[in-house]
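Encoded as structure tokens, the following chain is the form predicted on its own, with no partner shown.
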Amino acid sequence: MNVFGFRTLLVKEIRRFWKVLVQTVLSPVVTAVLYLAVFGHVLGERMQVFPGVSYTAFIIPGLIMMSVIQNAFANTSSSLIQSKMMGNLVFLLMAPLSAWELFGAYVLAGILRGVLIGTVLYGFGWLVVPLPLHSWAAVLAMTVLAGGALAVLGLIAGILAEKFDHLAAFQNFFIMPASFLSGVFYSIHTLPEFWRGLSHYNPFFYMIDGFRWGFFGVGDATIAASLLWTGGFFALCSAIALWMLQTGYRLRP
């Protein structure tokens, strides 16, 4: 393994988002806080999803995980498309780095950005409503698996996209709808039967629900199902991304 090359690429990817923290960290945090302020104020006293859990407390884990997965995706996808547009991707491909080393550096940087944003949001959420913590292990596992899955998906999107418009379409027509319709602001048990059944095929639902289970010990699905679905989605996306990197699909002429 080329440890030096892997570490160099990882540091480069971390520095890329670290130098613009206002854009990469503060902006999504402000967006999530605004969602919390609006929905928490409007519905906070009118709804209770789980027994003994206020609606404001209910949506905080959902907002944290939604921010984690969206920004893990954005980190890898934006890095690759920028390299393509600026013409410096060829230098990365010429470096003595294997597909696994490229994959690991990009995905780990995406996870770290997601974890950083999630940690900051957790601090803000604690100031509003102190959250219980049922299982640190579940919270950590769901954060890593979900952040990793979306970082890998961002890698795939960055490889497929030829310009920023393609990436924006992927975000607007897949990532955003799937994350908003995953139970961030509601329990799927409040949905009609058809939509409730359909939600069980949305991997983003299991990411949100499993993460929320880590705080409250209760959810719309079991923690085992959430871990299996999220882990399976991570494995499937990883297999596709590694195949793309190994074959040079859409990367080499």
Contents of the next structure:
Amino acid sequence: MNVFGFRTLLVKEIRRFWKVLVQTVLSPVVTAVLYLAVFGHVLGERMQVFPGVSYTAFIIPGLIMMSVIQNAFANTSSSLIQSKMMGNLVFLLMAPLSAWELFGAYVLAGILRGVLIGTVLYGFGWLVVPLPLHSWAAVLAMTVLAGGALAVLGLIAGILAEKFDHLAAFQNFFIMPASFLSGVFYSIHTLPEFWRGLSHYNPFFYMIDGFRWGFFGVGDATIAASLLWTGGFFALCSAIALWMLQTGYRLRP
Amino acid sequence: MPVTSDAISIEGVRKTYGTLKALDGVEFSIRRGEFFGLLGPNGAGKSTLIGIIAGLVRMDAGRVAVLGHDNRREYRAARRALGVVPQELVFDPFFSVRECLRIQAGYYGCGREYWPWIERLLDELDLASKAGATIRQLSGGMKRRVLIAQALVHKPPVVILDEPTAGVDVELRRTLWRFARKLHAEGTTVVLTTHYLEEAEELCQRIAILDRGRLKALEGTGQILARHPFRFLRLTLDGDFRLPPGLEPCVVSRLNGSLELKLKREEQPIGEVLESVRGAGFRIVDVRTREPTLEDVFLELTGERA
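Moving from the form predicted on its own, what structure would you give for the form predicted in complex with its partner chain?
Time for the whole complex; same chain goes first.
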């Protein structure tokens, strides 16, 4: 195994987003804080989703997870499409790195960006409403699994996209709505029956619900279901991405 | 490392894009320590072949080995043995020149112990003063030097230079030639593709000519030139007459009263040609002959301009 090569790529990917921290970390944090300010202020006093949990407290984990998954996706997908468009991906493809090493470094960097944003947001959230912490392990597991799944999805999208426009379409018409409409601002119990039933097949719902369970110990689904669905989605996306990297699909014509 | 005398061996390589046969059973070897030229007109398959050797393009059939390492089964060893300078000016916009070189070395498992070598490369390629600048800020020529340094960071014993002098000024071209010669003198196998045929003639010991995905010629540079059955005769003539009918098809160019004839070495002795021109009424003002260049051979073999 080329451990040093893997580490180099990982550090490079981290430094890549670190160099443009305003865009990669600060911006998503500000966006999430604005959501919190608007929704928390407008609905904070009027709604209560779980007994004993204020609406503002309810949406904070949802907003954190939404930011984690959106940014984990953005990290891998934007890095890959930029390398493809600039042409500098050849340096990586010519290097003695295996599919697993490429996969691991990209995905880990994506997870780390998500974790960094999640941590900063948790800090902000703490200033507004100190959240209870039912299970650190669940919070951590859901962050890693959901961030990982979306980082891998970003890798797949980056491999498939031929221009920035393709990626923007995928991000705006799939990732954004899917992360937005999967229970960040509401419990699925408030949805009509059809949509509630459909939500049980939506991995994004489990990512948000499981993460929220880690704080409050209650959720729309069980933590086991959330872990299984998110982990399963992660595994499925990983299998596809690894197949792409191993065969050189769209990367090595 | 397997015992082999070949730096790169290419066996029956085929590649098709849709209906286009980019490479059609290409087979040859590049010896260790050789300065090797890979020539061909646009669309001949050079870039595809280099891509296949470097692992950037998947071949449909065949086998490629670098220093005896199969570039699919033993891709790590094959890639470690190879440095490729790509044709396009590609770069990572996020990092400085020095950072890019260190990152590239890292991909090959080369850490801090390679940093002095990186500094030497920066010096030798006149990049030291720009080491802290991002590559985006550099001129085209400087970017080209960075690409060369990037290909060499892991000290590969085999280096492929894919059109390294395309679009660079004369001074940089000379610098790159000097550098390539030095690399070769130090024992590196150098494979050069170029559109400047005098460059290949000057630098390469052996030359392969690809055309439409097939190998047209593979010989020593001297042999390939000697094999050419023609030579050229430039005449400056006085008089408004017609050339003898047998010579008219031999004219390859006319310029300001002089013309160049392409003559068959064995069948058209120069003395006889001059006699026939005089016999047609011309006064011969000046006579010059020249031996074929690689470009002439190239045109002969491919029917195209490089």
